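Next up: a single chain in structure tokens, the form predicted on its own.
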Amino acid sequence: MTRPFQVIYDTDPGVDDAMALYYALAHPDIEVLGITTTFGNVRVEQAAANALYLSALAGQGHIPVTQGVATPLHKASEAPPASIHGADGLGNLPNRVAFDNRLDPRSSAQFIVDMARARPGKITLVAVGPLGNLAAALRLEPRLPQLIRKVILMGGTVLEPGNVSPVAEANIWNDPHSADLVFGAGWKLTMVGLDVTHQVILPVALFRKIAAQQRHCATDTLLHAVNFYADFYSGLYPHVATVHGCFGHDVLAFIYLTNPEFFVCESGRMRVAVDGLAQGQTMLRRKPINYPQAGWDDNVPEVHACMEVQAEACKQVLEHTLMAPWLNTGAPSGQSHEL
């Protein structure tokens, strides 16, 4: 039976990306059709390796994984943030179980286009990294916004201070030119940005509880990665340190997919600053003013931006989903729960 939400997951795993992937795999209403990878939290080769590893570890090695763009569209590349996600993107895992799943030979952009053409109006793109793969797919198929059901992206911020500059969020800042193209493409798009993700703090204790319930190498690996991630955020934000937790950035994009009633959105025209001190800033036209500055006319399509969230409801649905029996509990555990 076809599940209600058919998803291509565009990602740069990444600890919170791993969290989001396992939520998607565990949720009974989500069918992950493919995982397309990009640079961002790690280099694209590592992102692809992590996507292969995480899906195989969870017994989902049949899901196609592709490797996508390696660099921003125009700006210079930045070094991946090893202090946040670890040099390997998953909290510096001490070991990895061997698997034999391999990359789909298509580029991430080509995979998106092929799937959209095969299932017009059915697919939701959930993008939680820099948006180069989506921009490249638009160049391959200009009709893509008419073929895709909707786009949900984790990135950007409207009112909340940025996390790589006072005004910019990391995913958008990493490839601002691609982001501006994606926001202006004309598809049904919702931005799940820092305005809401900074309101949802997930304690390590939650993932320890999940790992104890599931007793599986996949949830052990996630616990290890989240613990590393939480150490970073707890060292940066005193209010996060009180629970030894982390922000639920990327998983919020999937929770918006399954439970949009938890969120309050605003609509408006969105543009991205592509250079200067404001590089990566996501600017939402919140009032219908005829601005004299070019770039805000009627040709710019409206998008939605999440501005408020029911944080406790999000945590509850995450816990409920990952505590359910979605994994093969007979699989050998690859790591200790104490990692």
Contents of the next structure:
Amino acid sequence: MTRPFQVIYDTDPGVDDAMALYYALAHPDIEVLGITTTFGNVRVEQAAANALYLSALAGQGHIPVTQGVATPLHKASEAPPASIHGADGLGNLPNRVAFDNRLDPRSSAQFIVDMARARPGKITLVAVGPLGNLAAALRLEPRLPQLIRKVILMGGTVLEPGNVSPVAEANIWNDPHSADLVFGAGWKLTMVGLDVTHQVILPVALFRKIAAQQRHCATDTLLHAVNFYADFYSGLYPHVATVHGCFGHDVLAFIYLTNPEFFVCESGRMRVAVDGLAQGQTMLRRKPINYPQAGWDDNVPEVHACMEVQAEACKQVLEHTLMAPWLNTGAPSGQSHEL
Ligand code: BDR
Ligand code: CA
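Alright, leaving the form predicted on its own aside, put up the form predicted in complex with beta-D-ribofuranose.
Below: every chain and molecule of the assembly, starting with the one above.
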């Protein structure tokens, strides 16, 4: 039976990306049609390897995984943030079991275009990394905004301070030119940014509880990764340290998909500062004012930005979804739970 939400997941795994993937795989209303990877939290080769690994570990090795853009569209690349996600993107796993699932040979952009043409109006793009794959897909197929049902992206911020500068969020800052193209493409788009993701603090204890309930190497791997990630965030924010936790970031994009009623959004025209001190800033024209500054005219399409969230409800739906039996019990044959 077709599930209500057919999704292509564009991602740079990444600990919270892994959390989000497992939420999507566990949720009965979501069908993950493919995982398109990009540079970001790690180099793109590592992102692709992690997507293959995480999906195989969860018994979903049949899901197509593609490798996408390796660098930003115009700006110089930055070194991946190993202190946040680990050098391997998954909290420096001590070992990995072997799987034989392989990359789909298409680029991430080509995969997005092929799938959108095959299922016009059906697919939601959930994008939780820098936005180069979406920008490349728009170049391949300018009609993409008419073929895609909706874009939900984790990135940016309107009022909350940024996490790479006082005004910029990491995914947008990593490739601001692509982000500006994506916001301006004219599709139905909702931004799930730091305004809401900084309100949802997930304690490591939640993932320990899930791992104890599910007893599977996928949930053990997630627990290991979240523990590393929480050490980083707890070192940075005292209120996060009190629960030894981390921000929900990427998983909030999927929770918005399944439970939009938990969020309050505002609409407006979004632009991105592509260079200078404010590079990566997402600026929302919230009021219909005719500004003298060019770039804010009515040709800039309207998008939505999440501004408020019911944090407790998000935590509950995450817990409920990952505690339900979505994995085959026991590790895949011959593999250990121990990491
Ligand atoms: C975003 O940046 C990455 O570190 C996370 O995976 C998330 O997508 C948060 O700013
Ligand atoms: Ca991410």
